[in-house]
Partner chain sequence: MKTARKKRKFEWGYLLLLPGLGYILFFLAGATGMMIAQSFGLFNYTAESRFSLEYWRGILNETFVDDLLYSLKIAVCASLLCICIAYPLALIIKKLPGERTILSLVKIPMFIPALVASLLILNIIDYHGILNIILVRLQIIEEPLRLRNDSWGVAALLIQAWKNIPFMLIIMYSAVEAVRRDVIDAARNLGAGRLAVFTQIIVPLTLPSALVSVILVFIRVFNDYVISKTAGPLYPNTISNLMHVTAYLYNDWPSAACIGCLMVITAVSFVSAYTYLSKKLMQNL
Amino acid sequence: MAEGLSLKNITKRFGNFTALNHVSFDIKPGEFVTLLGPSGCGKTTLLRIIAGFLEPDEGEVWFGDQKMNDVPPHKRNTAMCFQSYALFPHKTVYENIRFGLRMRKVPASQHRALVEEAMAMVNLTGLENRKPYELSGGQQQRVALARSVVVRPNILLFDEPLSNLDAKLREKVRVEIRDLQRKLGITAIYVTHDQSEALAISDTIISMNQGAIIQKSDPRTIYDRPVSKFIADFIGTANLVPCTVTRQQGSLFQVQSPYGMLLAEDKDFPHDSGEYYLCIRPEDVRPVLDGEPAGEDNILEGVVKNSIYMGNTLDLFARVQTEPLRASVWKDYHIEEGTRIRFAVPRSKIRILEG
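Assuming the form predicted together with the partner chain, can you produce the structure of this chain alone?
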């Protein structure tokens, strides 16, 4: 059965280095949550605390309405897919995957079917009798993944489970993980470096930096309305420049920036004036051809320095005044390098962020 999860004020120190600093969040039963953050920000440490391998120095771990701090790992009914795989070197692929079923006293008659289903899910069929050292890195990773999902725990913990797979396989397995998790209603916490993966798979994204949570929201919000410069920069690409802000009326701000004087409509920004950063996503920048009306949009005039055809988009690296501006535009535009061009940016697509 799915189980919710709450962390209350978790702090973890290694010596005098604080790996996790008062981390709190709640996860609903059956929710798929992704932890996203740069290397060393404490993602693995957090999963290890949830699984029970590490004791937090402060704070509480709750599964549903039960406090888990003193419950040993083998009684927690979580299953973790390790970043280091942690396969049993002396057991075959089949026995590795079956191990959790044996330990959890699943009737032996069901083992074969369950193991085979898990192996098929990660494209491992045919490798049952290999030992881990006879597998490639990506195959080992898939064994680790199959081993964790096969036991159908209350809470699944994935520590970068797809990092070693090629793009196609990654997409396939990602979809299968999501389907299985939905079908069984398992609560999942998923760690990844890959922001597009995080956006694609999650109900909720928790963005971390240096042992603290920066933002917890659904993928659309975290991408469109990041709360800080750090998140805007980490998730997706963004044009980020310092600016001076003055509130005009309501949610309309006047923004003095290296791009010139702009108008921004930002409902979330709490301050009235000061020095902040403005954020423009490349895909929100649109070229304005001669004679086209720009309406209320901000107009930025610049020179295209590089024009890169990506297949699905055309990426422009322009210079507006002295500042670089990146734009990702419709692929059928033909815009040559060196072209002088006007860009339009809607007011509502300019976001003002704290540093």
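Residue numbers count along the first chain shown, from 1. Quick caveat: nothing in here was measured; it's all calculated off a predicted structure. By rigid core we mean the largest C-alpha set that fits within 1.5 Å across both forms. First, how it differs from the form predicted on its own.
Note on conformational change between these two forms: two rigid parts, with the smaller rotated by 20° relative to the larger (from C-alpha fits).
So the form predicted together with the partner chain is up there; where is the form predicted on its own?
Lone chain follows.
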């Protein structure tokens, strides 16, 4: 049965270093939440506190209506998938998956049915007698996943489980993890520093830096409407330049930037004027060909320094006035290096951000 989770003012120190600084958030039952941030931001420390491997110096951990601070790990009904898989090399796939059932003293008569069901969920049927060294990296990760779900935890924890896999296999396995989590309805907390992984797999992303939560939002919101320069820079690719803004009317701002004077419609920006940062995503920049109307879009004129064909897109690295501008455009454009070109940027696609 899925269980909700609440963290209240969690603080953790290691000597003089504060790894977590009054972290609080709520997770709904059955929700898939990703803790995203750079190395050292506190996300793995937070995961270990939820699992019970570490105790917070301050704050409370609640599973549903039960306070868990003094509850040992083996009584929390959580399961964790580790980055290293943590498989027993001398045991078969079957014995590795069965291990959690034995530790929880599930009657032996139920083991085979439960293990076979878990193996079927992760497409391992027929491999029960193999040893971990006889499996591919993706198959080893599926064994670790089956071992976690076979005990039917209320909360499933992932500590960068796909970092040892190549890029194509990561994409495949993360879809399998998401499908399995939805099928079982388990609450999941997933730690990663991979932004694309977080965007692809999550109901909610909690972005962290220096032991604190910077933004908690659904993937589309955190990408399209970041609350700070740090979020915009860390999640995805962004053109970020300093700017001076003045509110014109309602959500319309005049923006003086190294790209020139622009107009931005930003309903989320609370201030009337001041010095901030301008954010433009590369995919929101489009070429304006000769004779093509621009409408109310902002027009930036520059020279293409690099034109890189990526298969699904054409990446353009241009210089507008003295500032670099990156654009990710439709793959069928043929734009050569050295081309002088105009770019259109819709007002509604410009974000104004604090540092």
